[in-house]
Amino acid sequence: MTQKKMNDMSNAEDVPRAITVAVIGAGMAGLIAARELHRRGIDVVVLESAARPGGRMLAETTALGSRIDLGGQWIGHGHHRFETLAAELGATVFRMHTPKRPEIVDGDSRIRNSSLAIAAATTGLLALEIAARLGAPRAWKTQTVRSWLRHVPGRRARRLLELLVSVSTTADLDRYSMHAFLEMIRYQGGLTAMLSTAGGAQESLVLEGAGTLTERLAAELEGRVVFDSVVTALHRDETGVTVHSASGTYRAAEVIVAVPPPMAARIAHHPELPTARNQLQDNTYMGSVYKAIAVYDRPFWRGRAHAELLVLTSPGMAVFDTSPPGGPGHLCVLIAGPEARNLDGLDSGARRAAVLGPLSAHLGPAVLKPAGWHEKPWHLDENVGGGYTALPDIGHDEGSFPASSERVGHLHWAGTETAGEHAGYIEGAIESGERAAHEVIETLSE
């Protein structure tokens, strides 16, 4: 190849592709925003750093042909946008098989509801609920949840509360403030809404997999989603934004950033972002969570016991029966915070033994021999950074729900953290994508 042809190719590659809107991130929020813009006839491109759509949602097919979610999956009570989207995309929603309350187990023992440990933990939860309604004292901004737990009487009561907070938030409890936790309780409408299955945040599931919905949304966009396209820099001026990415350079009239704040912090900005936006990105972190699904020919445990458990032994975990109607059997396990990271050094077989071993005394030895095993440590995903959401670091207000979505020139912000309702859930991601799209549409019509 001649030097002239090489120079001509280099110059061509430097010419930005002109588009109307660039969406950064092909998670649920970004895809919903892009779909709305595309339906309005607006030229839109979605730039996704990973090789797949979905962000914090991910569905897989099991060896038995069923679909499971290794990422976000639950439709909570009142999540009407999620229900509507599932219906639009031809998916089937079913109620999760759940008891009135989960069993709490410690080793081979089941803890009775009448025990002193349950009474102490219940008192602690009631105290949190009251404090959240009254408003968190400012002094609690620097008091960690871990330090508060030391005042709860009884090892088992403390461990139960530690597990509930950890699994519901995925926070490191020694860098998560009581102020932030109480603000989350208040925002979500109370601990009952956060922790309950029936009537709460974990009420229903999508038969085909919630992650399948993001795959179908991406397909609707007909090639407008560009994968393996990490965005490295955004140059703003009065007329638009120049987007630098692994797939090339784009010139957009408007840009929607639809990734969580700690991940958005990786993007260089020229000129610098306002101080408040930088503080949001710098003073938040992604939670740590490991999720596993064990698959069985049938939910055999239903003849013996419910499989909704809170396991206090290490690793502490929450276990759910997410089996679809008619089978096969799906056991869903969530392990959060440092205990999730403690599994990182094990191989898959050792992790499976660590997770399923403590369940055999309660569900039977058959639990040790699944027909399929699926797992995902979200904190090791370089494109997502963790889950379920971005969390405020100790001593900081930034990151409490809803996170700011105030536009910066031609930059707009989406993501479940910014939702006015149900932030931290798929429902919130859908809401934020719709809001950002309408904001852009209004801006373009000015």
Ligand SMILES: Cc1cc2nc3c(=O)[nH]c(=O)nc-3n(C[C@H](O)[C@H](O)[C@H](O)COP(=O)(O)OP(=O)(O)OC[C@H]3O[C@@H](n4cnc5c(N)ncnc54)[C@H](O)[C@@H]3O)c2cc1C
Given for the second form:
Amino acid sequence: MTQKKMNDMSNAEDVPRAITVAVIGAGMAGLIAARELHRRGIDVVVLESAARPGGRMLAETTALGSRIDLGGQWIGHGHHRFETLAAELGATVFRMHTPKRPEIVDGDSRIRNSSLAIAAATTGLLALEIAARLGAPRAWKTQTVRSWLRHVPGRRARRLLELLVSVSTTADLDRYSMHAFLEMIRYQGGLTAMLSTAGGAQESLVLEGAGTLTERLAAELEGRVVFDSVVTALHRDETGVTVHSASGTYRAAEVIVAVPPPMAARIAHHPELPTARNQLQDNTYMGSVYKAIAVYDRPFWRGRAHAELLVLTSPGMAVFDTSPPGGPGHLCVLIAGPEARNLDGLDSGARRAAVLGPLSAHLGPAVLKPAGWHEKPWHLDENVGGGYTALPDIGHDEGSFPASSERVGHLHWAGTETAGEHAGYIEGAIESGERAAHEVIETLSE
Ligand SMILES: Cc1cc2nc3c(=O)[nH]c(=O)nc-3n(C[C@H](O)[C@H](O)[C@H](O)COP(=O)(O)OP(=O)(O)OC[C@H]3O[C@@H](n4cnc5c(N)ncnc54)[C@H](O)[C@@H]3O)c2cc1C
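Same protein, different form: I have the form predicted alone, so give me the form predicted together with this ligand.
To see the whole picture, the full complex is given below, headed by that same chain.
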């Protein structure tokens, strides 16, 4: 059936369209769940509020014909589901070009590894790692990361730690508790795993763009993904769920909500959801992150320096060389938290100058003249609300990973936040989609 026909049918407001399973959200989690159900011959529809699939994943084609990702992109060490999916969908995975450690720069100067600032920051990181292993005291639920940072000696060391926490979590540090941060470190298997490239969370990339995988999954669903179809209300009873969406009303036996908790809070429920689920949705927020990719004929900087940098001046940034092998040069820039939002008031030209200007002293003036420029402030995306993930608000820990996926009658929950392993990552989104699909299959066979 064509998508138009599906839309037309469901637009007949008074007659809900009968469907076995409705999946809400065409991000990686929702698409994986829907594909599994579709493969088993189960009648499924995916309702997506945006006009495209992918959610927090989005690939674009550059002026030089290469593919880049403005959303999730890296395959981390041990992210086997992601790697398998890429191979299955005919994509090519390559190891990122990376040095042993990033260069830390402040204005025009590079900070030496032997400096006091690096020693103090390393001690701070070690203290965090140990505290995460020991378990965070409950009193730290209201102590912010920002207030903890004040104890770190030296402006540069503090700034470096601020940047590392911010870019690795996208949290606002005065809204992020030490308890939540230490829980995150523990869950992710330590700071080294979170921050590293080789052997860590930023190991490999997809040549065609990781976002392409979601496009291919949506295509496999043969018109069963209905775009521009925000779900506004769910009425559940003993036999199923009535789904109200911008593309009409559906009556489903089972529903999978594959939307991050703070965004799921916008859906009205009748009857009300259990308190614990409401608290998860109400006490979490999406992180703020701005991502840009500058494209060059070739990675010209490699003759002079490597381009993995932590830039301490404002806006603080993490820069990576994500160039494909033998292809054009791709410089990937991440700016997080309030510093990401500070860029929102600038026009694109001013933002580009603010981002690339500080790199000129380190990579050469050619960095100022990219052949292509791609950018996205994710916190302004009304469909996903931000990234990388949902975060627990200060004083609460409902959003610590993994978020609860306890079903509520015929409602099931997916989304990276609910993954048992690698929550927050694409790997976690895949795992959660598989788990929710199997939960539904089991229920249908009862
Ligand atoms: C800038 C950035 C960089 C990242 N980098 C990496 C990385 O390198 N590696 C990695 O593994 N992960 C990374 N991530 C995280 C990764 O992208 C996510 O973990 C993953 O894509 C989440 O998938 P999901 O399906 O759980 O949720 P989402 O992708 O958020 O999907 C949810 C979908 O639900 C839709 N939706 C929301 N509300 C409704 C509604 N009411 N009705 C209908 N539809 C609705 C949304 O439009 C969206 O399409 C990054 C994220 C960002 C933003």
